[in-house]
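Next up is one chain by itself, shown in structure tokens, the form predicted on its own.
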Amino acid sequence: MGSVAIDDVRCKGCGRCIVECPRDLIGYSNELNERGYQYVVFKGEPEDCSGCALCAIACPDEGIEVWRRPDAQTFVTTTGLTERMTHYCPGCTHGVVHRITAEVLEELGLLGRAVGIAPVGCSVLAYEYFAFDMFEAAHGRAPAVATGAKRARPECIVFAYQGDGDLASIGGNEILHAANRGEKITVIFINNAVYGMTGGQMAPTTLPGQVTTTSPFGRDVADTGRPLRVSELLASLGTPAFIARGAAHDSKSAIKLKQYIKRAFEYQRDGTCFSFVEVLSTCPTNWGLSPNEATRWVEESMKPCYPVGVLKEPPSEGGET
């Protein structure tokens, strides 16, 4: 038996939670809050509610919170976020993200230590988000900022939160040499196959046919190339690195991110290497879709482009690099 708390306030109506309830106990109120939204509501009896927590899991914008006893919550708003509503569209999966980063500083101990990089894109105001130092950094310069962060400061764990605009066009020569140089910092990068907070044109990761205000046509790959896949590029360089590529846009990929980005704090933590956690997330008001829609397009068109998992790993005490 569960209980499951709504946040009627928080929340942007993107529908998330309803899908990820294998119960069917959520659903749409017929009212809309104070910020115009169509919120959800928990529609069953407490005792209906297994606490799986899949819907707080997948909610972008902290909304929900769940307990399996009223002393056991199996999902907990953790301390390394602000109060702050975030102004991300809603089913915008960078709130999960966000969540997530600060679940694994808080879970290994280093919110003390932690020093966050928020370059422009969607989540230039991410320093509003969380609840640690946060640097502001120019376009894509992000990596270079981090670096100075943690030569300054070796104890800190540094961390650039970008986007695939931010880090694959403007700061592409950035990350590159940041990974080469074997830069002990964790960079995070949020891949939407669009620019977002500018109006969403062509990126450098948009896909083949991929419809956007500057290719409304599609993506024309022998006027512009083919998308470009940064984890992999990462992955060839002969530095050792811990390089994986997640995604955010519904509950059980949420759960594996959640693995990845850990094991890339931890490498920073342990002083082994440089760290890259690509995460594939939606931009549904830029795609044109729904939330549900956007979710559904992550896993039948980005998924094949961009194959998630882990792509290196430093080698092993003793090994060969």
Partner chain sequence: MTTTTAPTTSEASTGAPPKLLMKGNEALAEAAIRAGCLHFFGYPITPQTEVPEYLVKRLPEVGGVFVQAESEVAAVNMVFGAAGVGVKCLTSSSSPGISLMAEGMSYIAACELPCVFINIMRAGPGLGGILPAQSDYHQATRGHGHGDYQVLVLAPSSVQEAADLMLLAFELAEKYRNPVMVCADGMIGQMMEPVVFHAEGAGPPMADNDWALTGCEGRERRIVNSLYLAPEELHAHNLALKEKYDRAARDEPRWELYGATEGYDLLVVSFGTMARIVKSAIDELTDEGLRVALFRPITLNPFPYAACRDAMDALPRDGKVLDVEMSMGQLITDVKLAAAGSREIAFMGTAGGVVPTPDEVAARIREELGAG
Given for the second form:
Amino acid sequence: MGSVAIDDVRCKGCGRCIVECPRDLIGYSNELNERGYQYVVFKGEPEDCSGCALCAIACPDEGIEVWRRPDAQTFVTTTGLTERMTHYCPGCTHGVVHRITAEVLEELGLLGRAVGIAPVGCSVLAYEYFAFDMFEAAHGRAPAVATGAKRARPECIVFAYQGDGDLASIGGNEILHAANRGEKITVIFINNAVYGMTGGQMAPTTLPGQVTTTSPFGRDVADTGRPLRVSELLASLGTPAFIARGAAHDSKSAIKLKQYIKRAFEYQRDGTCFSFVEVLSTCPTNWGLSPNEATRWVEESMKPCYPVGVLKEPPSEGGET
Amino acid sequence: MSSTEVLMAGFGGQGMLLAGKLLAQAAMAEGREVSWLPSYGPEMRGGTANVIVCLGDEPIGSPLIRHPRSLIVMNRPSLEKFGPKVRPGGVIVVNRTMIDVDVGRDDCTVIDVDSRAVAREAGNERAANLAMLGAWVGATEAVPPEAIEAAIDAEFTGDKAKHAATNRATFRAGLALGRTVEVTP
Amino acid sequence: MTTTTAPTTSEASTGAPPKLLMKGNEALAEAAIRAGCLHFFGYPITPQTEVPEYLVKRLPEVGGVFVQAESEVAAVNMVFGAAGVGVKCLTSSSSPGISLMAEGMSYIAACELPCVFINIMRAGPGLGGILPAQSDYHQATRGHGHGDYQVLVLAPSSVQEAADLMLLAFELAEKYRNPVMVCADGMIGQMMEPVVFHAEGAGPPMADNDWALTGCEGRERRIVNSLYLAPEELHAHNLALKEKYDRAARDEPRWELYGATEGYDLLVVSFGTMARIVKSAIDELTDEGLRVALFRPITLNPFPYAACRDAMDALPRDGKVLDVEMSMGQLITDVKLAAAGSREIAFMGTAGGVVPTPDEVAARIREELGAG
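Other form of same protein, the form predicted together with the partner chain, not the form predicted on its own:
Let us now look at the entire complex, which starts with that chain.
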């Protein structure tokens, strides 16, 4: 006797929810919404829906709320995000990671202490979406800004949110040294193997052979090097840290990702260590794929290069250091 | 007392910067205007170290003096570099432990100090720099010797306090030597 | 040699603040603490290195924070972060390092965050040398990074003034919510002189404000941001910045007039280390009966244009103006702006770490006056 409420104005028609629904209860409307997207609608009867919320978990646009029973809401939108609709493309999973980050901070009771740092790249406007104190930093410098903020106000929960051009390329030095110093900050690293904001150029994380606007014949590793595995690189440092890689392209991955991000913030809250979560994220626009094709590309192409899981844990108390 | 300036030069580690600091400290305690300007940078690495100390009754204008009135010189390269630059009528204190050449400045008062021997005799062979400083103060009377001794006590504290007495003794031995010299202006 | 151990004092028991013998770099560092700055982020470079070397020992004594950054690029962004959460903070560098901080300075100014920079200038361009120079004058006063922003610039010419201006720097930074740079050179940084700190102990923290990111518990959230995608908004932002810089230009110019101020035939314009050398030359020339004065800007930005013009207008019709700087014609830009075409400005400059002597300056002045 579940139900879903789909906000047809927020919906960008990416169709992730359609794929996620185990009972095939969501489909496209025949209409376009006011922003020009062919939005989705609930097609079934209330008794058909179990209220599992996989649709909402996969939705990048905070467009779905879910009830298991009329008096039992199983998916509530977080107060850690503003009402603003994001500028992200349909099917981009930045929205999923934003939501998970905000949910975690809300669940840990940390929204009032949070100071986030937006990067330069597609998520440059993240300060419009997170509903708490935010910086907007220069390209690649977020870990240095986070260092200054956290050292000055250790009581704040400081995190940097960065893409792969920002963090792995221009900001390589800042992330390396913030991690090596063991700054008690959290970094969320969106890896979608491409520069998004500037229109699909090759990133340090671009896969071998991957076509981008600056590797039009496919990334030639002999000339441009191999994909940079930032999590592995940081995990090799001697400084204690929590380092994990998750993904955001489907509900199952998003649920796991939330566990990683939660642990990352818990480590910061407890003053334990530097914490870092890499997220394999989709860029349907610059990959030239539909949202569903992009989801498959993460599974089939990205994951073999960037295996998900926890790469490094801080030593447990009394354990080896 | 009139204003004056002294260039102190030697190898790094010969204590010229410290000797200069003690002089500046002493003069400041006497209420005088002072500046202490060291050479710095790569030339300090195993090379020469020098410092210019200016003393005056008015605020010090330029702390960088190309032709100082006095030179305290610990080694031959520094003598060759700075000896010719001392103003006519100036004072040159020469470390005879390490310099065996003629100074070549008949127009200056030259004070020869076997600094290591003086320091050894006073009980601290490492205090050769203070023997040199003592000789200069003895000859020029630029600052009261007690002020230098107070500066030595202020500098050598904690772990280094055990060296204060022999440092003072070395300074006084140099002072006595300097006092025997008549400075001809 | 450094003097980072507790500075020795004289007249310690008189009740008056003690007179200390300190290096300029150390005096700047100590003065920052007296101003209430407990957060330093920096990267080693000659000839400013005594600033971090002093603070790494001193800051823990007052509960402060010291971070050696991985680069000047990181250091300036750490300052951005610390200033953004509302603490008084400082970074220090020398010329090539300041170039690397240019990007961050633009962001900090754009976000209107208070903070203080020290530039202990060395000779350029490129890697240049490490000896004193004033060749970052244009960089300091004309902006470092991109965009319509300004940094207020203070130029001490003695160790005491360095300490005094550091206190003023933090005051102005907070008053204008803007970066302030104390711009000295390797000579001021490396030399020891007596200095008296009139402020006791660590100064007060930054005043409560409505912009610092402290966590939004119990209030509206805040954003520190320099991105304005709407042109009208960015235009308005720049107008607001301009209004602020105009206000500083009206209220903050500081300068000194030295020498034959009652009447002079030649006016030297010079700042910092160079100005004190000019003072020695003027003293020598005054003894010879020549009438020479020095106009010394203390604020390089805002430049005291009106006062400089007044000092020129006090010259007789055939009086001379001589710009003396340790660079190849940078200060003279502002001297010419002050003159506004009313006079020829003669130029004397050195570069590369060559510091003119008082005799050389005096010779040039005699030449200008036809008194050779």
